Amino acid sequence: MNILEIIAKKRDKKQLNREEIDFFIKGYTCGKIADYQAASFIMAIFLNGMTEEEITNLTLAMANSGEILDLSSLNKIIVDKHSTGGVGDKVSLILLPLVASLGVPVAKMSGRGLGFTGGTVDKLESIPGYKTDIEINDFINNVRKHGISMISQTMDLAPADKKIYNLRSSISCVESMPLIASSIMSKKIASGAEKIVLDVTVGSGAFMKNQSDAEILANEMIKIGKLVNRETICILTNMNEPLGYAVGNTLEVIEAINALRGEISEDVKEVVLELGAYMIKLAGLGDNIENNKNKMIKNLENGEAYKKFLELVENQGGDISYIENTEKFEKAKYIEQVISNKKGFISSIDAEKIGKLACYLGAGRIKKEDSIQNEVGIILNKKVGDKIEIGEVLGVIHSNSNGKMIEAKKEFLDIVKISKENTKKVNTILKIM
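Could we see that chain alone as a structure, in the form predicted in complex with uracil (URA)?
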């Protein structure tokens, strides 16, 4: 068996067996298979898809490419959360300290930005001092002591996913059901959680553009979860417009801090409460979804969730004076408003286009080795359905380049669509599976 035969088989739309998938995963993880060969193989999967059996074999091979974390010493039911990705998705930053403040232990391994979507690790690293790459033992000890730890994917856990994830982002192979399902579920299996709540995003700013594709992805992940005895719940959420108001790493952290202090936008709140209520239920801390939501609202209002976030940041080396005073965060060189030249109602704000615009400003990567600019991004001033007058502020662009600022303002004005009639708002929570 060699990698050329395996690439050719997938290229020719033939089904791969378990040995061939294992051969690729082992070879790529240890560096025997080159990036360009892996890129070709991943592109063949992207174009030709995979059968259910292939997806399962790929997921298990990726999960077993490193250690499988044993969290049993915590003596608690560990519930993990993951999102299939979105634009302005700062849910983990709010939800995880919030549920931790209610006694749900959080052991979370997050990712970096992928394609046009942001990643929680990049956002956490915009907090000066915050360490995302701590040792596994410290990770477990933090969960034991503080009830929460949020880290990046270490090379010990699902290393094959870490390599493939970075590669996919730089070869335009992100929006693929088999690659997303195996990426997410391999990480979740390796990070040891018994129960899993997944935010499966749907719409222009998601990798699944319509609900039926999102349901296929959700069903696949639920099936893999069953196979490895990890109860998995998928919540389908709307990602047609960016979630909340901020897009960009530091800007989203600031929005999350404000949310934890009780100032939370309606759409972010709905997603946080729905996912959290199921996390609390799966953790065995409350069967009633509405009661769970009420407990969460209380901890957002009484400061307990915010306190837990401070504890998390401090414990991972972050400078909490930035959290206490968000004015301290470094700002982009140019910050300018975009003014509306029309009146009416906002009818659409294409999330994918906004995500790409944020990447253009420097918030995301084109090549996997690229560095990012934490302080750049976009703040929406209006959401779909809001009324707008001529001369009112539509949004604010944060850029480190004047040339990019000029381009971005033009592009933003084009992305935000305004109509005379008000359009019906789409629900934020689309389906629970």
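Having displayed the form predicted in complex with uracil (URA), please output the structure of the form predicted on its own.
Here we give the lone chain, stripped of any partners or molecules.
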């Protein structure tokens, strides 16, 4: 068996067996297979696809390419939540303390943002002192003692996936259904989850630009889950406009804090409640989805979710005085309003363009090694379907560069589309699978 034969087989649209897939994953992970050979193989998958059996074998091979986190000592059902990525997606910051306050154990390893999509780790690290790189034993003990811990991926989990993801990004093979499905599920399996709730985002600010593709991806991940005995539920959510009002690390943390205090935007609330209700169900703590939502609403209103977030931050070294008084967070050098020069109704706010604009301001990274500026970003004042008058504030730009501020304000006016006719608000929850 050699890599050239495997590349040729996939190039010729033939099905690979488990041994051939294992050979590639092991060889590429340890460096025996060169990047240019792996690139040829990944491109063949991108062009010709994979069968369900191939996708499952690829997922398991990637999951087993490194360590597997063992959470069995917690003696509880561990439900993991994952999003396929979006703009303004601060859901984990709100959802996970909320479900933890209701007895769902949260052992969450998150990633950093890349490109126009944000990362939960970057947001957590914008809280002064918060440590995302704690030892695994401390991580597990935190979950046992406090019911929640949120850290960066500190173990060598699915190293093959990291290498393949970076390669896919460099050869324009990111948007591949088999590769996205196996990437997500391999990390979930390696991170010790028994049950999985996936937020599959759909629209301009997501990998899946339309609902039919998102449904195909969701079905692939659900099938993988069944084959590896991990119950998986996918919730398709709208990402044609940014989620909530803030885009940018510190700005999103502040929005999340306000949400945990009960001031939560309707679209964020819908996503949080839907995902959380199914997390509670999979954890064995309530089968009725509406009852689960009511429990969550109660803990948002009575402050229990906010208290759990404070507990999480303080336990991991964060300065909770910033949570208690968000005015303490460092602010961008320039903060300016964008004023509308038209009247009518907001017809669209392209999430991808907003994400890229925030990235241009310094809120995101193009390469993994890029540094980011936590305090910069964008605050929307209006959402799709809202009425706007001439002279009203459309949004607020936070920038550390005057030159970028000037460009960003112009770009923002172009991104936010205004029409004379009222635009119907799009549903936030598109489908449960």
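For clarity, a rigid core is taken as the largest C-alpha set superposing within 1.5 Å between two forms. Computed from a predicted model, the values in this text were never measured in an experiment. Positions refer to the first chain, counted from 1.
Q: Does Leu58 move its CA by 2 angstroms or more between the two forms when the core is aligned?
A: Shift of 2 Å or more: yes.
Q: Given a superposition on the rigid core, I'd like a yes or no on whether Pro159 shifts its C-alpha by 2 Å or more between the two forms.
A: Yes.
Q: Answer yes if the CA of Asn422 moves 2 Å or more between the two forms after aligning the rigid core, and no otherwise.
A: Stays below the 2 Å threshold, so no.
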